[in-house]
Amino acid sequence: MANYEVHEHDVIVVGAGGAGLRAAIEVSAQGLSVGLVCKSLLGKAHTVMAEGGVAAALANVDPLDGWETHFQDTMNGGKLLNNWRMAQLHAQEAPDRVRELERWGAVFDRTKEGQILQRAFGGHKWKRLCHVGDRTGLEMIRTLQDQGVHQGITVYMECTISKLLKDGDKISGAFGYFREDGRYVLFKAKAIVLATGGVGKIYSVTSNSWEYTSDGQGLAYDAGADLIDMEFVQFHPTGMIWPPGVRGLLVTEGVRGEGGILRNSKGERFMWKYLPESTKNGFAADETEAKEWVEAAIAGKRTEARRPPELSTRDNVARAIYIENKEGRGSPHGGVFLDISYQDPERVKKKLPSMYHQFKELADVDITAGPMEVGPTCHYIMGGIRVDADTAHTRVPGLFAAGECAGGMHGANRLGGNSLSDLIVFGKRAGAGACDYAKGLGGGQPTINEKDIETAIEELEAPFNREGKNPYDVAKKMNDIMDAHVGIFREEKEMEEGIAKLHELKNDIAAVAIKGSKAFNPGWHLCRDLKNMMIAAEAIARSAHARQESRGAHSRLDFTETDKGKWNEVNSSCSKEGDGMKLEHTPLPVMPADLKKLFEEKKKESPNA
């Protein structure tokens, strides 16, 4: 059997993005031994690219804002198919958890007073989200980072893990291999948490980095938690679009939610045609109202305006978008076009820092001259590992999840912002909860199967002993199914036809081959990536082909409508049966009488509403 190296901790965290960091920074505070794995560099976590803002109700510039209306507006986002109990512990404590931040150093955007300036963003009535220019996750991550190495803690970079370890039904460690040469290693751990983000690399345009490879899903799910409400995908509706080679790069909400105006090629403003009923009244009626709102914004004054149509969620802008290329209104390589460039171009360069230089130096489009080209991408999974609300704790004994790979918290749609402040609010209990489960274990380290490692590390050789399929070929076709069969709008033919083409796919993902050395061979990476990304793959197909109903993120051509009825109270949940994946419908946890209530009263009118 080939050697391994062996290290031994209470504690592993698989992830090292903004969940992952305050997790291990929570071990570490409580005196516990921790170990952060991450997959990239240090520093190199998709959280660096979260732009906008980290949602906080602060009530630094709206006072009115509390913790019950961005409770409110995360429920109602998601559709009311949230956690209720995450939903409410994410408004509770994403305040106190941004003036933690600020107390390590964050440096946020300041009003005039001095306190943490805040701005709109779609979904949220009151200005809400924290900001450092557009390079807020950068910020987020510096500051973790710099608190997390000041404590102490061990890295392990360039390390992927490939299996979690039990003893009977309990976490006893993981097993993986560092990808700079390939040499294995083995995490003794009595608790695991995994924040190892999203999925989106298996669709084909995609804000996601190299890394979202659904690493945490189909780790959880091979040791025996379930994922639930995968069907809901968020395809962000500004990405770029051109040209080719930035294809799915995210252009930040921030830009709408500084005033920027979405067109289509006649240059009509069209965002007003599709604003739901239910929410009509929450936005400007016509242009001079929403002209009246944005020039409040950037004089940095309140004013009774309501806001402009682009700050409709992100569900709805994206399916705007698709629809107005579907029927031939869109630009010329297949997007809309958005633009700020009425603004001063001194203020659009302070505000919107990255994204002048991310159009100047990728596009040579200049945003203060000129509109900029974007389009749907892949952005979210509101889906993941089923875990407890107030530990983060999955099904089985000694596994955590926080982060983008844990669900519940968003229902069927997250809004902007809510993804920063759930990694710091769900990070920090994770890890809470990861130190109470170890220091109820005792002194004694569980116990690590021999066999369960020669079969991890059998799994990881047969692709140099065989012939069989290219990789990225293989990846590939997943992508192309995906976007085809199961994207941003979904019925029932097609994603039976997908999901066979998924099933004929796996025989494919099982024969994958690869020549040369472990030693910097990203082809031998991909070929245990696509393990995990069939696993989320099948699952979003799966779930999505149940749910008739229209909800949300998920939007069905024939079944075009809310259920208000059996698919308003159950979660899609995914868990593995053999060699099979099983479905079934999960009855959502009961909100309190008097949590119900925020949604029987009459909401307070607000001019951001």
Second form
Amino acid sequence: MANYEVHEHDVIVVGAGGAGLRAAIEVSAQGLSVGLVCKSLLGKAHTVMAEGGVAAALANVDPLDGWETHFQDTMNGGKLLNNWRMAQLHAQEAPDRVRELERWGAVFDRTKEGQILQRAFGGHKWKRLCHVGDRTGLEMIRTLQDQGVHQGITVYMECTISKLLKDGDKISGAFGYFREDGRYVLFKAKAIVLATGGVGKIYSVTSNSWEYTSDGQGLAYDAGADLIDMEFVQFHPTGMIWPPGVRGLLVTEGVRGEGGILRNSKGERFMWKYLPESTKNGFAADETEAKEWVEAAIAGKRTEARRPPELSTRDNVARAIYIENKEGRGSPHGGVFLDISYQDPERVKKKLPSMYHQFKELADVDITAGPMEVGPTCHYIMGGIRVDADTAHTRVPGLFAAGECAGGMHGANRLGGNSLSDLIVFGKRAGAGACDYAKGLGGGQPTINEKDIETAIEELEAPFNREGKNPYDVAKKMNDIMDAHVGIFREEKEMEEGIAKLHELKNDIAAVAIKGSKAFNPGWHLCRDLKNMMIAAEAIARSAHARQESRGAHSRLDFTETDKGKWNEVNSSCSKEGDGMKLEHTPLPVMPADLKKLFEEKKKESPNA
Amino acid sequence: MRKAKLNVYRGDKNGGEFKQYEVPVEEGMVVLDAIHYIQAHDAPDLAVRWNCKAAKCGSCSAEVNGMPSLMCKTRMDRFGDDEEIKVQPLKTFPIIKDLVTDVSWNYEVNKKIKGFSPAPDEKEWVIHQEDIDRVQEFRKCIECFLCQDVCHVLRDHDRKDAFMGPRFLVRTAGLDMHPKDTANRMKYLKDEGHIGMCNITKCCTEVCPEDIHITDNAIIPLKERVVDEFYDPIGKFIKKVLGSNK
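Starting from the form predicted on its own above, please write out the structure of the form predicted together with its partner chain.
Next comes the full complex, this chain leading.
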């Protein structure tokens, strides 16, 4: 029997990005004992990469903004597949969560009047993104980190959870290892909040870090939760594409929010061609009007001019760039040009400092002097663990999820800026949900089944005890399959082949082997991560294959229209059945009449949306 | 394709040695890409920390040819075609394995600094941009700890028992200069953080990947405040007569 250390808390939070930190702060504020477990050092989670801002209808810059419009924009952006209740709570509570961050020490950029400044972003009708230059995520994570530290939260850094443990159907703990020396650890807990982020590492070109290996999705799936809407993977339209070493790195949507213009190799400003009829009215009619809007934004003045076409939603811009390339009007390295160099260089450096440095240092491009070359990069998954909107509770008693690993909030496509607000709104709610549940359980900890721990250890050690595949080769194979078969554009036969190849790849994953010791061994860590990655890959491929329509981020070459019938009314749901994955389609929660009415009235009132 | 020779430190607290790896060099490649190549092809158990690969998270700090650097920002074309590239862990912190060091001391120091302490106040805050420009400079810090690594008080004299280091002077400055903060951290700076141990060699400023003017904008003003508070008899008298809130 191997040794392991044991820690006991009321609530364990897995993941220390925005959602995990906010959840842990809530649990601690309610007086329960919380342990925060994170795969990296504290403060390094993916939230740190978020650039453009956090969406909240504070109405500091555009006084007509309010939660209803934010709600409407979010639902429209998600092609109405969002969980309406999550979108509602998110729009209503984001302003308070942002003000709370300010009280905890976050230093947002200011308006001339000294309020929190807000910028424009794709799909948001009004200037709504509170920001700090282009490093909003860093500001947010550092603020939450320090708030958590001073509240006395116990943090277990560089610790990976490999298995959730249950007492009957209820959560009773989590098992894992510390990266430093590979020692095992058991966390006993009444409730667990998963806040582990996304799945980007299953694609080769991604803005995501090594951590994004579908951990929460995989753990929840294995514990009996279901994953919804996994076919909706957001390819951010503007990633760096050259040189190869930086391929996939994010170029913030803030560039377009500040007036960045997209052009093809012929110099055409192509986005006008791709605006859907239904939203065309919300955008500038021509260069003159777009210019007027940008000039007003720079001067901090209000204007009647409408937004430039570059501020269409991410799914739409990514598709446009893909088509421009396919039709031979792409940039030399397979992207398009994004240009902000027509503006005052000092302003560009002030508003987009990290973009300026990123291009200057990594690509030898001065963005104040010429255009950037950009193309789509895998950025975010809208789908995820199904949760109750109000409490973030999954269908497994005691298991909660928040942030990117949870599904429902963003529907078929996420608006930029809605992710950071999602983290703090539902991070807090998940923390509160876990507290209520833990208090309801009463005094004692649920029982840990020793047999489960033995199995967990066997699974972790297996790669040391065999000759077999290099985990990095297997990961590369998975990337190739997902790139080729379930990328931005999808088609029946391609996906069928992809699914078959993924099935074969399962054998390779079962045969990965590693040498060396358990001490800080990234190859060993990848062996375990591959299992979670496969769950996401299969769920994405199968959900995408089944959904015979195009909607939001899910674009089918063989079904190009958005369905008004069946597919308008269902979520995909993947869950574990025996050794296989069961795919079902469950009814979409129906918006109550009063909200629907508000929604429809709003639509009539404001053709600009 | 050109191949670069990387000498990478492999070892742990019991000792180790440099091992040489050959890596094909692509255009625009950075040292972290080369390390990833080695992991995928030659040494899957090569330990390295990284996250964002875009100089935003401060995880991949190491010493490249003796220079404390973020590996994700250090381009391979900076080195000559035949130049061997030596990559080793930060010297100031105890090694865990290969390029990974134990930086937990930094997190312990951070806990001791009094957090943001605004006065209770119900109204929406009005804060003007010009009053926070400086604070925002400090808040750009990505906690890569390169400044801690290069600080000779910590690196050469190993005074982690006494000196908080440049990173946490920057953090304190960010709190202290926040227009809404009310706490006084001067006694802590003087007696526990030992700000006096810094003798302004500016090495920290030189290695900062975020170009924070650590010495000029953070440490020197804090030193002045400590002096004002504890070593300025006339100022002390005036404060006594007129009262002071900070």
